[in-house]
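First, one chain by itself in structure tokens, the form predicted alone.
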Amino acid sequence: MANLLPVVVLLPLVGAILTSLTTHLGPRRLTPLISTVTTALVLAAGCAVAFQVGSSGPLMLVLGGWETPVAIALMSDGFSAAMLLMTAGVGLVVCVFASATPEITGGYWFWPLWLFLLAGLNAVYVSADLFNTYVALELLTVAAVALVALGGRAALLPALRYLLIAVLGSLLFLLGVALVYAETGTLATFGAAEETTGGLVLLVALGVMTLGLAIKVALFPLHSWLPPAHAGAPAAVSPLMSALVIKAAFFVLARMWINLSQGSAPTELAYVLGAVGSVAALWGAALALRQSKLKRVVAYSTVAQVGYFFLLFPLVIAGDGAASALAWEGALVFLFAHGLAKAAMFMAAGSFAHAHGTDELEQLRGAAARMPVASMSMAIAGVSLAGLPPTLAFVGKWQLLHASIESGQWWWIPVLLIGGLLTFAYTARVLRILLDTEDADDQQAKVEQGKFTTVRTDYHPIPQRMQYPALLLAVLTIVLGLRSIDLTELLQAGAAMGGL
């Protein structure tokens, strides 16, 4: 089984070759076919491999049967696993969407680069080498830039930022990774471990590897990429750099972190990344708030949602055995919820914005009305966001909530509640001005006091596949919600790996 390894990252460069041809000599109507069949085939072999990991425990491969560190060596075990599923699960239900339109994906060469992503996010995932990760990291990048940028001239901008932002951080994460290979002789992620006797060294590259990587994951206050580039990007782009880009950098910064420096790993700079995170949690959930732009509020709501991965790191540094494993289950569930909700998110988004031809909040006025399943999207998922039961996103706060009574660190329990407050609050304020049923006159009142400067006349019904895809990974929230021992339990498979 472990065979599937590189079946996850050859079978997306494969179909990322044949849509490429598709797309460039035709037939293009075969391009999001081959797309979509490829992620159901790449989901299918992710099942296969969270099913051999949770019943039988981490699964390790070493390519071509040459030692390390000439050999490419392979591993996936809970987390890595589930990873995986959550990937190539939204990425298929994000191609269901992104079929609807052209329109919605900024032209045919959405698909091959989508299936780049997808192998580069895949190759992250099982890489067990620092070398690797950080190339597979390149991989992904270039992709999801490229991505960006076929959302037009207006993107182009934000795609440059991003590009120059992201390389920045991958020169940093490279740095770390040589001070590691100067240190233990090795490249392979748990040989290091193995290896390394702590020191100032060590702190060094997990200071600047875990920099670089905060840039990638857009951490505040480094996250001035994210909304520009959301906001220019593709309807059907948007969903797969909130829910899935920003969480391979930090999938390798939990790794660095868990893995690496197990033992010896810097208490206090685990409190900052713990502080800062809360900072981010608030003040991109107060800046959502005041967004006009549905999605900018979204783009925020990132932002702020990533504070919370970051109180994995004092609460599993700083605390004990039970805490730990709480900290760590809790964090990872909700970062597996917060990519099904923020999908669904940016789904329902893009549909009103191209259902009505913008997404200024104001033209949106009473559009419920019109488009009730991507509403009722928006609402469950920014319920599960603001961490109501019976959500995933109420099982992983809850469970850090937990963690921080166990562990002593009483402070972050007001961060994750007036945290949901706030999430909570942004998602009602948009959700009555989608529910606001006005009447024509009172608008055209605005519109002359200048407060709107045009009425919505030109909406037009857009396909029913662009807004059930939303619903579904909305209702899935729910649903995992009351199923989370499954995921719990996958998640737990192969952490001791990690030293929890």
Contents of the next structure:
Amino acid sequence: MANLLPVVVLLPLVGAILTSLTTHLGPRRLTPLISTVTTALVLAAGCAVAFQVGSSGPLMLVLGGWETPVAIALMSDGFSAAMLLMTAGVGLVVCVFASATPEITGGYWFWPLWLFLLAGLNAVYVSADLFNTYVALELLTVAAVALVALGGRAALLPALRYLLIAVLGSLLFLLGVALVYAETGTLATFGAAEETTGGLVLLVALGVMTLGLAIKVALFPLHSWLPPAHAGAPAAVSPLMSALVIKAAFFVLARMWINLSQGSAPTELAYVLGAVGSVAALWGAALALRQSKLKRVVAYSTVAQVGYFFLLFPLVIAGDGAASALAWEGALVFLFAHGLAKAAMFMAAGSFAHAHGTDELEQLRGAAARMPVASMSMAIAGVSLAGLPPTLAFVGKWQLLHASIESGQWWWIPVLLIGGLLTFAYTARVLRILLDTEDADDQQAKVEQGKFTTVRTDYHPIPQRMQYPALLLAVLTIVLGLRSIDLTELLQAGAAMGGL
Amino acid sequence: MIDVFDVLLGVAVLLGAAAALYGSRRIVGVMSFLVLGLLLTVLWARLGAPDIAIAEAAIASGVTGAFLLAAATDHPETSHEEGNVGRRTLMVLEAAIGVSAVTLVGVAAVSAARIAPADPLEVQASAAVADAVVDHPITAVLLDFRAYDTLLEIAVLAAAVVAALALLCDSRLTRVAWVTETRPVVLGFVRLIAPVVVMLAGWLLVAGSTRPGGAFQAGAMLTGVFLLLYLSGRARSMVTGKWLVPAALIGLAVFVAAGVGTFAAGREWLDVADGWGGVVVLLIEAALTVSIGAGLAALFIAGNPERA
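The form predicted together with the partner chain is what I need now, so please give it after the form predicted alone.
Everything in the complex follows now, all chains and molecules, and the chain you saw is the first one.
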């Protein structure tokens, strides 16, 4: 069964080659079909991997008929299996959304680039080798930057900025890898973890890696590249960027901290990350409240949510046994929930923008009457992000709160609570504008009095296929909230290798 | 065994880097970069690393130099006002942060080297080369021990070419500005030199299994040929033609096929050892050379879209 691990990387690459050929040489209409089918197959492979990990523990496969550390190993534990599932699952739903019309993808090249992105993401999740992780991050970055640039001339500058910043992040990560290699003489992630002795080298290596990856995750104050890039990308790209791409960098960050620094983790640095994360959670939410465009509200919301992820470090590293395990589970459930909810939100925002030709909130007044499904998705996704019961994010947040009390780090509790309120505030603000039917009623009355002949001319109906995928993911956050025990069990399957 | 020449070379490299970074005009910076590349090539050769020397000359100095030259000559320099107080403070701050960061990393690197384990990866890999399908250690690492990394790197290049095409076609920069060259001397030179460079690339490719060389260096040479043809007004099909995508993707396709094929034949994924191993590696490398050559050239040419 471990033999399935290369499939999740090689299959999307085969799909990328095929779709590049059909896009360049034709027939172009096959491109979305091949891409969607490939994503579905990758999801099936991901399910098989997750099932195997859940039932019999982590999978490990050494490539090329050699042994580590000379060869590269692939590995999947509960954390990685959960990320594989979320990536292919969200990806498949976005594929259905994107196949509605080429206008929201920025052209047919979206499809091969998405498959390159999928290969890069999965390669990050199954890698058990430090240098290989760097190469996988590079593949991911090139595909992600290109996808953002599909947004047309206005997106070129944000895409270029994103490229330069992401490459800087990669180089810092590579510097850390070089230091770890110099000290331990191995590139295998778990081999290196056993060899490190802590001290200055580990501190500097972990420091530069953390800095590089924090840039890629857009942790405050390194976040300013994210809102223009995510908001400027085509409607079908933004959900991929926010739900999936930043998660890969965070995954690597979490893995480095948990594995490389078993027992010898610099706790002060962990507290700093938690503090910076708290500021990010509040500052991002405050900025989200002030935006006048819908996609920028959602993008700043990502900056805020990224802050919560970083509470993982003080709670896991500086907490003791039980609290640490609770925090680990809570943060990962929250990560998963954010992926689903944020993809739903960006898809809903994209369909509003496509239907109205703009995402200016003022222009969207009363849109709920015209697009009830998309509005419903936006509402449910917002509630999920805010962490209200019975959603999946509530489960994650509850465990984080519990871990804060257990480990005596009570000061994270107000951050979690106020952050949740602010999330609810910007969701409510958007919903109030969408539901504001005063304008529509007014116009309706005028139409009846014969003063207007049409209600709105700038709105054009959009296919159902653009509205229901968002609703599906939003509802999934609630369904999984009720079934969260399965997810936490899968995450615990990695405990043997995660060091927790 | 450090003699005067090495010391002078080291100092010259530092001076070249400083000139490239702080040259007052862009063209000066680019020229210093080219000189720096040349010095680095000599430096690598002196350190007994001819592989890196060839790669440095072909990729870093050759292809990157061409990119930079194109950038420096195509776009007029914009004048920027001279430093006010805020700017100067910022520069001092940046310098201070830079120096302390470099110091910290340097100290960490030195102490990491001191506690390096007795049996590092290098030793184990050297021991394993005897069993590898090719004799040359670097080719063995690239295409045997760590073939999966190389596969992903080729995927990065393929993704970059697809990205450039996506921006050219669907983001509406549909055409590329073509050079027209009529001078007979230039045309004659290209006609004479192009086949020679192609032959040299072929030799580098085959040589890779036993001595310095291989797909990356050969691919960079091939890029040089494509650029020569482009700059002399030929090879118009490079970006607009239908052969570009197949050429840029064949390396990845053959590599993936070989990786899957080994598994289908009942061995580990990407296990090319035994029997046909050498032939398979050469086949992969040949396909990679085509992809690297076409891919890098396409990226260069796609960087010159016709401006509306």
